[in-house]
Structure formats: C-alpha cells, structure tokens
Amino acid sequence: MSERVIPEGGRKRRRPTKQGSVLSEQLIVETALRLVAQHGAEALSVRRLGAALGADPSALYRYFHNTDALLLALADEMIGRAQEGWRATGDWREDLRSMGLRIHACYLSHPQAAVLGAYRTTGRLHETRAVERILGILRSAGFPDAFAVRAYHAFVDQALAFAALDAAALALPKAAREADEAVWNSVYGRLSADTHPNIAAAFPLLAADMRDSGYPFALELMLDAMAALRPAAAEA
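Since we only have the sequence so far, can you give its structure as a single chain, in the form predicted together with another copy of the chain?
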C-alpha cells in the first residue's frame, strides 16, 4: 500500500461516508475520546470507532498509519487540554506545582484514555509546548542546565506516572475496583499487632490517607528538595 496516509494539511477531497459523516483527524480524535469516556478503554477498537463515526473501519487508515498513531494523537490532545489557559506567574515553585496538578487532574478526568497514552512520547505540538514551558520554568529559576534537565525529567515522569497510576485505579472494572478498596478494611484492618505491629499501630491514619492520591504530597516533597538544591546566587 506504499503510503496510504495523507498529512492533515493537504486534504482536499472530503468525500462523505455512506452514512454522511465527513471525516477528519480532529473528528476522529474527538470521537475516540468520547467513546472511551462513555464506554471505557476496552471499547476503543478500530471497528467500534468506525461504527461510531458512521464509516467503514478501514477508512481510519487513511488518517492514521495504525492504531498506535491514533493513540499518540489522543495522548497529545490530552496534554493540550491540560495546558489550556495555563499562565506562568514567575514564581517557579508555584508554576511547577500548578503545571503538575493540572496534568494530574486532566488525566484523571479521562481515566480510560490516560491509561492508554500517559507513557508515550508523541513529539506532537502540545507535547513540545509543555516540555518547553517546564524547562523554561526551571532554567529561569536559576537552575544550571545540567540540573534543570534532570529535574525536568523527574518532574514530568512523576506527574505522568502518578496520573497513570491513579487513572488506572479509576479505570478498573467496577467489581475489581471495589474489591481492591475493600482489601484495606478486610485485610489490613485485621492484621495482628504481633505479626504486623507497624500496620496495626498506624491503621486508622493509613486507611484514611490511602483514600486520596499520594501525588500532591509527593509533588510537594519534590519541590522542597529542588528548592534546597537551588544555587544560592539565584535566591530572591
């Protein structure tokens, strides 16, 4: 088939499908996200997406090289949505914090899609913009480049990793999620102080804390550590 996909820029002949939809990369991405939001991640297949679009499944291959390319497009769309309306304040800690929490929150609002895309490198528009911004925050905070790069890497991966972890828990089939949650009371709440003294001593606090995401606190610890390592010359 040599090359089936035409880049979105040069599309002219928009022929409607039998059922009347006019396809586009954008429409496909939006429909896919909607499909996932409504019926869960496992509902995303080429066949079902084709049906939801009112088109033959194989028509998608005119827009995306394969399903993986489609996933990357979904991932990038979500990064874009996370950054929508974000503004730098000039306070590096505050800017990193808000960026991290936004990414986390946005992925959690589409748990099923987050699971699919959080760990991909897309190289697409929204992603490069996010990278540029975060690097910019760190470099203009006065961190030397070598440190800024390592800090960028740790920060971004932490945000995406927690987002994926928390999203995955949310995206679990209802039965499995409830079973996992019940384990805290049915197993950890009943461990003997003889065999598990630390769990027994901390259990009430533990059960309460595990209900929420560990990300905000982990993020705060990371920012603390970065602040402590910031060159004295850069301090305000």
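The block above covers the form predicted together with another copy of the chain; next, return the form predicted alone.
Next comes a single chain, given without company.
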C-alpha cells in the first residue's frame, strides 16, 4: 500500500461501491474481519479487500497507508467490541473480572483475527479507552499508582495471552484440533501409575479440565492476589 493517507475530513467516497455501500474506514475493517475469519491471514490484502468491497484497491489508500495500519485497526476494533455494553459497577473485582472475560470471549469469537493482532499495541481510540478504564478501576479501588500500573500490565497481558493461546487452538484446522484433544485420552490416559503416578491419580480431573480454557481460573487467582496485596499497597 502507498504511504499516502487522506485526512479524515476528505476520506468520504462520493460514489458507492459496486455493492451499493459508501466506502468508509469502518466498512473496510468489518469486511477485513469477515475475510480473515473465512480465509485466514492471507485474506488481508488490498486486492482481496477491494474485490470484497466492490471497490478499486487503490481507494483503500485513502484510509490505510499499508496492511500493517489496517491490522492495527482490526486489533483496535476487537478491543472496542470487547468493551461494547460494559458498565462499571464500582466493585473493582467484578469490574476487572467482567473486562477480562469480555476480552477473552471477544477474541475467541474472532480467532483468526486474534492470532494476528492480540500482541499488537494500536494506540487507537478503543485501546486508549480500555487502558484508561482499567487504570481507573485500579486507582479508584485505592491501589497506589505504582502498583496500579504493574497490576494493569499483568492483568492485560494475562487476558491477551490466554486469548491468543485459545484463539490459536480454535484457528487450527478441525482435524488438527481434534487430534490434539484426543491426545489426553490416547496418551495421558494410558500412562502407568508406576511411571507417572501423579498423572494417573489426577487423570480423570485433568482430562475434564483440559477441555476448557484455563483463563477463568487464572483470572480469579490474579484477582485474589491483588486483593491480598491491596492493604499493603494502599499503606505504601
């Protein structure tokens, strides 16, 4: 893509695309998300996007100067969708819990896009709003700024890391995903108590638990740790 981007006020395309839609940044992002969901990372090209939008590929230069800029917009859109409808309750644990679970669920609903963008820093509207909200939850709970920043960092990295891990598993071809899941019974279920006593003893629980994401429990452990450290942090 070209490095030339038209300023916001001059971006509107006067004539509709072949599909009858007026081209916009939001339409491009939504179309890109749909294409990535259907075809993976290779769908994120000017040619394929232009064809899907019914527009000349060069028209996309007016909105994004390269595919990386578009990828950052996709990542920011995911963050925005995770925050849709979120409202603070005033209970810092519940507010962080709901924010984290929303992030995780949103990324899992778009696994292909999550694999591409979960690790990126966008600096865009939705991301900056999320950073402000999470820091606000922590500071309003009485955590000093130094602790709030470290807790924010750990909280966000945990949510995004689990989201990327679980999304990557969902993005696998069906056969590969089913083969991975079958390993718990085909391999771990057959290990001898003589050689692997701990696995053998815990296997029924282990096999059942590994079917689901470990994120909800990991999140609760983090919230418990924050709560335990809160008095000391407040006194400091």
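Rigid core here is just the name for the largest C-alpha set that superposes within 1.5 Å across the two forms. Remember, predicted model here, so these are calculated numbers, not experimental data. Residue numbers count along the first chain shown, from 1.
S.K.: For the rigid parts turning against each other between the two forms, mark which of His110, Leu70, Phe203, His126 is sitting at the hinge.
M.R.: My reading of the hinge gives Leu70.
S.K.: For this two-part rigid motion, what is the smaller part's turn angle between the two forms, in degrees?
M.R.: Treating the chain as two rigid parts, the smaller one turns 16 degrees between the two forms.
S.K.: Quick one: CA shift at Asp56 between the two forms, core fit, Å?
M.R.: Reported C-alpha shift between the two forms: 4.8 Å at Asp56.
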